[in-house]
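A single chain, nothing else alongside it, follows as structure tokens in the form predicted alone.
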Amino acid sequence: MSNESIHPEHKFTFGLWTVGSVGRDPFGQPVREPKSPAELVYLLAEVGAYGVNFHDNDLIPIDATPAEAAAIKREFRKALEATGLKVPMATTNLFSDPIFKDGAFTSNDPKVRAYALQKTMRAIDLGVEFGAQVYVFWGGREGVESDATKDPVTAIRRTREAINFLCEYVLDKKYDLKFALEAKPNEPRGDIYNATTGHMLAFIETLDHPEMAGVNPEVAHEHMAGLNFLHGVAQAWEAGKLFHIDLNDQYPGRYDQDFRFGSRDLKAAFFLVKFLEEVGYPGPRHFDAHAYRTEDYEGVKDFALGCMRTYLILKEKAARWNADPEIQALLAEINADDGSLTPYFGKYTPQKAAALKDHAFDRQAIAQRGLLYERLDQLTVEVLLGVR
């Protein structure tokens, strides 16, 4: 599988936990051997990503000395400045160490707690030391099992006076650093609070400082939920709140997968794919994915350049969308708008009120109009099978 179409503007980066997953799952042990986070770099630059990203603990173990962390960060930053990869994105491991059992922000311990936001700060520290200018935040335990055991608004209220506190943090820092907050609706526990990407908006629109923090989408998280990942992206977009995303495939109704990018839903990604270009998202597109278990280090090799060829892929399949004669004039029939009612619309005046409710509308004619919408889907498929 060949990487010579990737090219650095293409924005593509991966997480350090991704291409470095052993394999093991709930019900096995590791099928590779871990590679230290400097190999990693090296191979994601042999298949041509743009940039790696990582939590705290995917570079420095949690426990280990400074002189191991110095160690760790030289090497590190020799992988990049010799590669030539960015780093993009940080964020911090709240959720893997048993001391977060219960949630970070959210736990009911003070304790846990605190120490969730002094590992935080130090991650932050960590994360701008090596160039990230986009810092995520993912509540992997931030929920319950039970509703016996938590009162949602306290934690809704105890997240909101963490991330306020490391806004503030920033600010007094002076780094060049915003938030994007990713949302989940389950697993792994029972239920996460701020669950979807519209939750993480509504939420963002309460904290002190609202211009600093945006999303990051992520699709499997969207899928699990059965919610439509694009409409979800769009609203992010529109709202100006689209700092990050997460790319990834998923089942809906299921554990959270991290299928490669465009393994299980082509038209789902596809216009994914076709917005993001669209609308010009200026972001890195990362992939949040893991290789299937059943693979070996040239597999996970085969799986990063899976991801991005079929992101390309899909971007010229959207090109050739917007070029087909007979999907363009399919469009331009279905929204054919002749500007009898432009009168109507926009901002509200008590004269165009007055007007509007004195109009007469043939309901039926209307509502028999057929809106072609299975040639135009049927269509889309054909670019996508190749045959158009």
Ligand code: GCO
Second form
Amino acid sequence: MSNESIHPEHKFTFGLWTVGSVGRDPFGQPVREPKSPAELVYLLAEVGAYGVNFHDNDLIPIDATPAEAAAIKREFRKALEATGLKVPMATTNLFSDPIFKDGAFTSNDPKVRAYALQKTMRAIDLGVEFGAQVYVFWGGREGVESDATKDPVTAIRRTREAINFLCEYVLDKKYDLKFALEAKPNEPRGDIYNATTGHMLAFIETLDHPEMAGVNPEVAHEHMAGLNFLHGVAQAWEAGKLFHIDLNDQYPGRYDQDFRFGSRDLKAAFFLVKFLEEVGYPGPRHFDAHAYRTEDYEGVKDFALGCMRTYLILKEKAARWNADPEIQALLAEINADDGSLTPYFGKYTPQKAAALKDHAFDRQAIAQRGLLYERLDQLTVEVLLGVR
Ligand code: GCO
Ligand code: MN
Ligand code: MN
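What I would like now is the form predicted together with D-gluconic acid (GCO), since the data block earlier showed the form predicted alone; can you produce it?
The complete assembly is shown below, putting the previous chain first.
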């Protein structure tokens, strides 16, 4: 597979934890030798990525000495400088260490909650040191297996207090940094609080600094919940809250699969790419996915190239869809409006309301019209199948 059409301006990014995944799963040991952060930067540069994101502990192991940390940072920076890769986003690992077994910001133990704040402030410093302008919060352990163990209102208040505290930290340090909150319904916890992008959007409005926080929706997370990902993304975009995005793929109702972007639901991926391109989403296209456990590092490169190529192919398909005369004619017919009812819409006035209440509608005639959606959807499928 070639990468000649993939360029940094496409803003494709990957986490160190994605291409660096050694293929461990709950049933099996690693299948690939670990690579250092610097080696992963070179791998990403080879496939044409724009940037790399990290959790604090993807870069610096949790028990590293200051000298070890300094050496890793030096190597990493050297690789970034040599390749030109950027670090647009950073985040905190608040889920791997046993201390977080019952959550971080929502833990019942104040020692854990305080440690989580300390770890996040240090990780924010690290992200900013490498130029990150978006800081993701994914509360993988912020949940329960049993509601006997934690009060959900308390959990939400603890989360709010933590995010408020960290917003103030960013303001105090004068960092140019926004927060992107990432929802997931479950896994690794039985249930996770703020389970969907919609929950997160509502939660953000309750913060002391709602303008500092947006969302980081992930395809797999909404699909796990059986939701329409595009609708969540569109709602976030319309609210000015689409600060970041995690692209991958996932069958609904399964374990967290993290498949290559577009590998499962091509039609959903198509409408997502079409949306992001048409609204002019300016942020990174971040792939939060893993190569199959069957792969060696050549396969990891195939996986990364596949994510980016599929995105670009779907972008091309979206242009084709927009240029298709038959599709455009159908859209014009579907959205036909002779303007005669325009006076009834828009801002309420008592006169408008009175006139609308008196208007006579031919209900049966309106309902009888076929809407041509079968034809439109089939044409969409044919564009995707490459026969149009
Ligand atoms: C997951 C999540 C994570 C987060 C990452 C960044 O399901 O494991 O998607 O990959 O995106 O921790 O915060
Ligand atoms: Mn995920
Ligand atoms: Mn994610």
